[in-house]
Each structure stands twice: as structure tokens, then as C-alpha cells.
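This document opens with one chain alone, in C-alpha cells, the form predicted on its own.
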Amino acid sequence: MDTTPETLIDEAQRILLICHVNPDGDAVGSLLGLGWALRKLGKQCTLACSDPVPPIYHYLPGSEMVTNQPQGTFDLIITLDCSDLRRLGEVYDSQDLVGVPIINIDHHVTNVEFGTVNWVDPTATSTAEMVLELVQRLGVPLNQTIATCLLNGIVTDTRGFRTPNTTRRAMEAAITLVDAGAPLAKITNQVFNRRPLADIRLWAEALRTVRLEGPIIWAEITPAMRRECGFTEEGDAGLASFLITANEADIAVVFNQQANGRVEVGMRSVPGVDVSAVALSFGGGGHPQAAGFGINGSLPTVREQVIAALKQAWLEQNSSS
């Protein structure tokens, strides 16, 4: 009989989660959601990622709990959103971890199956939607606090449920998770409808550096924007997903220069158009219409080539179609 991820749990008491770096709401709806759930079968759970729960994720219960620096020793790791053990960044030590099972619990299509147990499902609409079945198998109850948070991982990978990956199958999760609590209306306006002045602030700043080249619209963020706007999460603050709203635009990319000299790309595509093997071949991952990855090299360089890379993909699959 092949191994489940429940009888892992079943058999593990001290567990340790990871989600992806530079987390998301799904990352971090699931991160807190399970969490929460194998407190409840009395597991002792230790939440890590390797950068900061963003603020905008501060309002959901326990996320004040994650570390970027596990302590003890564990005998379950369980992984969640995560395409490869790159993305779990330096939080996971494998060399201190070794022998260690993992869980690798992933709904992105680029996933590699790294873990002990995969349990990958490109059909679901978010990682948060396939924990609620897990929670739902092991027998835990919902509370509110459980429901909060998986239905934040749902609201936002569906962006609103309004992702053409958005089934009956999200929108009956959506309702299990709001008859157990979860405030649908105040996730909602959490995660569309504010947002701090720093990253209003950034969007000014790199939306003057906005170019359309032929079906791709891009923009630029540099650590001097960043300090100018006192800007000091990860990511681009949604500024991708703005600019794929461009009625002139099949693909947005926002270029993202690091400190270190690595250079953070995130990709947005219309229905009908795959970015993820593009972000696959530059070492990262992710959907159809949402991926990225990082990259080393000076921002022009790196523009260059991906640009390059989106345009041929663009016309690979026009001419297919």
C-alpha cells in the first residue's frame, strides 16, 4: 500500500511546515491553516519560511508564529506551494534535516516531486484548497481560525475567484470554509482593497519605467526605489497584476533588482497564454498565467533575455493555435 500524507501525520509528532520564499496568500493561508488544524490532533508544529509573513497577511490568526529559523528536531516536514526545494531558500537545511520524510503538498504544475510523499494536483485552484481536503481526511473539525486562513490561500490564488482555473470544486471549498466562519467580505477587502503607502508609493515610482514591447508590457523596481519609497517587503507589491490588466499587453513581467545582484521576475499572462515553462527554463516555476523566478545578473542583461525568451514563447504558441 502506497504511503498518504495522513499516515505520515499519523505517525510523526513533531512536524515541521515550510512554505515557498517571498509567500503569498496561499503560501501562508495553507502555512497557518494546517497548522492550526494538526495543533488540534495534538501535533507539536513548527511554522517556517524564510522571509516574512507580509504585512498585508498580518490580520490571520498565527502569523505571528512563523519563523524563519526552526529550532529542534522534527521527524515530518511537510512543504506547502512549493515547486522545488530551491524555493523553500535557506530555512530548509538539508544536511541537518537529512532522512527527514517529506510531505510536498503543491497544486503548480512546474512541481518536481522532490518528497517523500507527493501529493501534486495541478487541478486545484490553490494549495489552500487541497489542505481543506487534508484537514477534512484527517478528521480535524473546522473552526473559524482554520477556515480563515485556507479561504484567504483560495480568495487570493483565484484573485477573487476570477482566475479561469476557478472550478465548482473552489467555489463549494469557498462555501465549507464560509459556513465555518470565515468572513469572506473582510478577506476580500484585506487583500484587494488596501494595501500600505509604500507600495502605492513603489507602483509610482516603477510605472514610469513601463515599456509595451509587442505583446509584452514590463517595468522595473531598483533598490534605490525601494529606499526612496521605504519599501521594505519582498516581491512587487502587485504591480504584475496590474500591468497584465493593459489592453495592449498578453504578458506583463516586472523586473525586480536585489541588492545582492540577483534580479527577481514575476510574470502575468491573459488567459490562453503559458508563462510557466519560461519561468521553468530560468530555474523557476509556477502557473500558466502567474510564475517567476530568480536570477542572477545586471537588470539589462537579465530583461534581455527573458524578454527574448517571453516574445519566442508568445509566437510558439500563437502559431499553434
The other form holds:
Amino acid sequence: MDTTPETLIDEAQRILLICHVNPDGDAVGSLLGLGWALRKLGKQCTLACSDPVPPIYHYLPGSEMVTNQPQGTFDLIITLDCSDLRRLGEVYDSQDLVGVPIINIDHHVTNVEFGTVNWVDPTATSTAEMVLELVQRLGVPLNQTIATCLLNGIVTDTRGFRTPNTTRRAMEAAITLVDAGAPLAKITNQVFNRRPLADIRLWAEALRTVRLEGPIIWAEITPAMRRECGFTEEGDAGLASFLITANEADIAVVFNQQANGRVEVGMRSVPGVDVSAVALSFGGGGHPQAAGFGINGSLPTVREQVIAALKQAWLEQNSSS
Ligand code: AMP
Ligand code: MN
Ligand code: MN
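Got the form predicted on its own; could you also share the form predicted in complex with adenosine monophosphate (AMP)?
Everything in the complex follows now, all chains and molecules, and the chain you saw is the first one.
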């Protein structure tokens, strides 16, 4: 009953680490940071993600080792920053992985505890913060490589130590990582102060669609917009986080139509308003202030459904306080 991540790692030799589809800075940073640490223990590690590492994270040591086609057999899987098995995407579809024990390390409040061992801590700002704790418990000394990857995760998930869950523990973790050589200013500059021109062009197009409906601000992104702007990724280029800065809004939503007919819905909310339960009810997940899901359907239909659900959630939360 008392199996810990450490005991499973101790017994394993060939470990497959997987982070979530469309990886963000926490997913990539946790994957690489833990991979480097486990190699120090003499483990064979394969780092996998169903989608490519976004170019802004190519500066992280080892980012080129991430594969979407893991080869060979494994005696342990460690999932990072994933709230459910579907978030692993196609890398987990292989028959060879059936029955392999899973350590599920995550900080999403919506985690469905799909692992053999589940270590889920919604009070952690990031999975990277948890990985640091694990690395320390495993007795692996920190070096600049490990520290840089993990600080990248903490910095991105706290949006530069600005989210309301930025605890003393997160600040202390960051200090530990800086002491080990992680370049805080370089990381911050890399992930927040530089972006492709295509992102800015996409914002220009999407911002034309902005509407305010009661406490909800929303905007749309279509495949045609992405094409015109030369935007080759699937995400929203940070648009939802920008929209929630509107004084008039408590909730921001971006409806991001994909070429495959799915609409990816990204949501943000002000502190005190929780959007994670709505995300979970649509089959997704996330955190109280940042959550999302994918759904099949046309943009107008999805928009109507989601806005109705969010209005309802907002009313319930405001009447109970
Ligand atoms: P995003 O708006 O894509 O930055 O996502 C915000 C938060 O919601 C992140 O913590 C994601 O992990 C979570 N999230 C987004 N999409 C999904 C999904 N389809 N399923 C589960 N969680 C999601
Ligand atoms: Mn993530
Ligand atoms: Mn995270």
C-alpha cells in the first residue's frame, strides 16, 4: 500500500517519461529535469511527448531528445503534468505499454489518479516544483542542467511568480534552483519577453472577434487566421491569459478551432472564480484559474454551450460567497 515513487524508481531500470500533449514550459521542464536526474542514478530514460517541443523551449538542455515514438520495452512509466491518460496522447497507445506500472506526478486539481502510484499535489505551483522535491528525496545532487529545466517549469506555470498560488515553497524552490546555477533572468526573458511575429499577427486577427458577455470575455481563433498569420502551432499564443487582464471580466475564454473539427477551449479566471470544474465537466481539466478541454462541434454551437455553463458556474459561485 505504501509504495512511493522512490521505491518504484529504485526497482526500475528502463523508464519511460511522458508529459502532456501540446506541452507547455512546466511539461517540458519537468520531463527534461527528471530525465537528467534519473540518468544520474544510472537509469535508462526515454523522454516522450506526442507533440513536438515548442521552439521557445529548444534552449533547454536535452529538448532534442524528446521523441513521439518511444522504442523498446520499459519497466516503469512516469507521467508528468498530466491530469488523465488521454493527455498522454498517442505515445501511450502502444500495446507494449499495457500493464507497465505508472507513477503519476501532477499538480492539477482535476487529476483522476490513473497511476499505480499517484502523487498529486494541487498546492504545488507546478509539476517542476514537485520534481525538485523528488530529485532531492532520491539524493541526486542538483546541477545547472537539472536546475534550469525545473526553474523553467516553475517560472512558466507561475507566469513569473505572479499567480495567486505562488507560495513561499515555490519561491524557496526557485532560490534552490538559482543557487544550483539556473539562470532566472535568461529563463524569464526567453519565455515571456520574446515571441514570434506570427503570434502577434494571430492576436491582431483574434482580437477583432473579442466580445464581452456579462462577466465573460471571449475570442475566437480559426484555421484561416492561423494560415494567414503563418502560425504553425495549435495553441492560443497566450491570448486567454491576455484577455483575463480586462477589468470588466471575471472569466476569459478562447475558442480555438482546429483543422480536425475539434475546438480547443482555453479558460482563465480571476482569483475567487474557479473554471476547473467546468473544464472537467466537458472532459478536460486544469487549475482553478486556468483550465481547458477539447470538444467536437462547430464554433458557434460550442461557444453557446460553454458560455452557458460558465455563466451558470459564475452565478453559483457568486451567490454562495
Ligand atoms: P491552456 O489554456 O491550454 O494554457 O490550458 C490551461 C490549463 O488547462 C493547463 O493547466 C492545462 O493542463 C489544462 N488543460 C487544457 N486543455 C486541457 C484538456 N484538453 N484536458 C485537460 N486539461 C487541459
Ligand atoms: Mn502543463
Ligand atoms: Mn503544470
